[in-house]
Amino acid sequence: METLLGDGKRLFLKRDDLCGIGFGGNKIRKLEYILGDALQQGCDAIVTCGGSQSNQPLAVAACANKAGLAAYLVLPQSTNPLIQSFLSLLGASVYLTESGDTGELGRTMRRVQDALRQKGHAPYLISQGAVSLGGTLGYVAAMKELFEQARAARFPIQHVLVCGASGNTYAGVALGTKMFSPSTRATVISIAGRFTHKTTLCRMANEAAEKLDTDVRLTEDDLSVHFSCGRGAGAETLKGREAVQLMAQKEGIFLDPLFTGKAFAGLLDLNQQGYFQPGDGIVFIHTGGMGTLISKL
């Protein structure tokens, strides 16, 4: 995509929306590590929750099946019926709550977990957003893959950008970038008016660094946070919708209006602000969202 940003800048997408199972997305890389931990602990079921627009329930249901684990999902009643139909196809057990309030989802999830234990099961609980050490490790591995691909293609990368909600994905992206391409700048584009504090991001990243037995450590100076569409994770914006349409019409690539669309709108903002230099190699990590897009059409 050399004409989209101008000045000879080369824009590539890391297509994590095409991870090969379910609707893809960033949760697939996280679940590789999270479900591995569940199996190692001898668990036989996964319990998790997600907001009405989350890509996590679909990803968990699909990946749990592949791992031989039963999936129990807690969702708000407002979840699109089409998404619920996909979950039914996957054979997941769904529990609906009156609202998508984080506290209510969490309480229901713990009740489901307790009920499964009473029936003799060994359930493994995955928090909303799959925020975990495994989640961070998944994106450290993704950056290793990305920079190996770039070197093989002789494509220098000056910038890596990713959508940000919980910050867990970005923690892995930032650490992996520093480990495998320290001259590259890793930037997160928040899709809400607030974002995870840099201290917390460094803690998540450095916990992963310790697990990987590397001397590399992330500091707050390594982090770049840009705010683009600050109406909240569940709110559409005009700029986000325009970015979705632009990518669909120019490249035939689908973003979603709540996450990747707003993040890509932020990338376009940064380009207009002179954040990138002429000739820069730029990678946008497409973290999925097909279920959200289908729900919003």
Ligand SMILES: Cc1ncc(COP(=O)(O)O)c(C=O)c1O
Given for the second form:
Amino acid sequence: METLLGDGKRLFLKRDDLCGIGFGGNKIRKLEYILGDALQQGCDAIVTCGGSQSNQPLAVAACANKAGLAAYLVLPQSTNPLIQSFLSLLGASVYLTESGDTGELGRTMRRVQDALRQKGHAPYLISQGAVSLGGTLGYVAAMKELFEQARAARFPIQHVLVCGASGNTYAGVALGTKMFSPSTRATVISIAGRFTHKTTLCRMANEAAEKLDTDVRLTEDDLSVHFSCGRGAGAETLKGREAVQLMAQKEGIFLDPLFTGKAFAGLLDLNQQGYFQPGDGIVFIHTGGMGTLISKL
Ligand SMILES: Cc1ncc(COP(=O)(O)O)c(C=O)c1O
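Next up, can you give the form predicted in complex with the ligand of this protein, since the form predicted on its own came first?
Following is the full complex, with the preceding chain placed first.
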């Protein structure tokens, strides 16, 4: 996308929405490591939950099938019927809660987990948002791939931007960027009013760095946190909707109105504010969100 940002800036998308299973998205990279851990621990079932517009249940159901694990999903009953149909197609067992309250979702997950144990199964629990060491490692690996691709194509990248909610993806992106392209700036655009503190982001990233046996450590100076949140995580914004339409109508690419659409609107705002230099190479990581798009159409 050569002309969208002006001043010769070149915008590339890292298409993690197309990363090969289910509806794609950032959860696939996280689950590669998380399900690997489940298999290593000898588990035979995955239990997880999600809000009504969450992308995690679809990703878990698809990836669990591929890994030969059974998926048990706890969702609010307000979850869009189309999403429930996709989950049924994937063969997942779904438990509906009355509300989307985090406490109720958590309690129901633990009840499902206990029931499975009583039947002799070995369930593995994935928290909402799949925040984990595996999640960070998944995005360090993604950055290795991205910078190898950029080098092979001979295009320099000055900026990588990603959508943030829990910050787990960004922790991996920021560490991976420092490891594989230290002159590149990694920026997160939070779609929630509050974002994970920089100290926590560094802790998450540096736990992954230790695991990877690298000397690179993330510090707060490596982090750039910006917001495109409107009234909060579950709220759409006009600019986010416009970004979804822009990408669909100019490029034939689907963003979603709560995560990638709002984040992309944040990127366009940063461009207006002069955040990028003329001629910069800029990568937006497309973290998916197709479950949210379907829910909100
Ligand atoms: C489509 C999409 N993009 C980005 C994110 C943010 O990921 P993280 O929670 O790791 O910050 C999410 C999280 O739910 C998501 O669904």
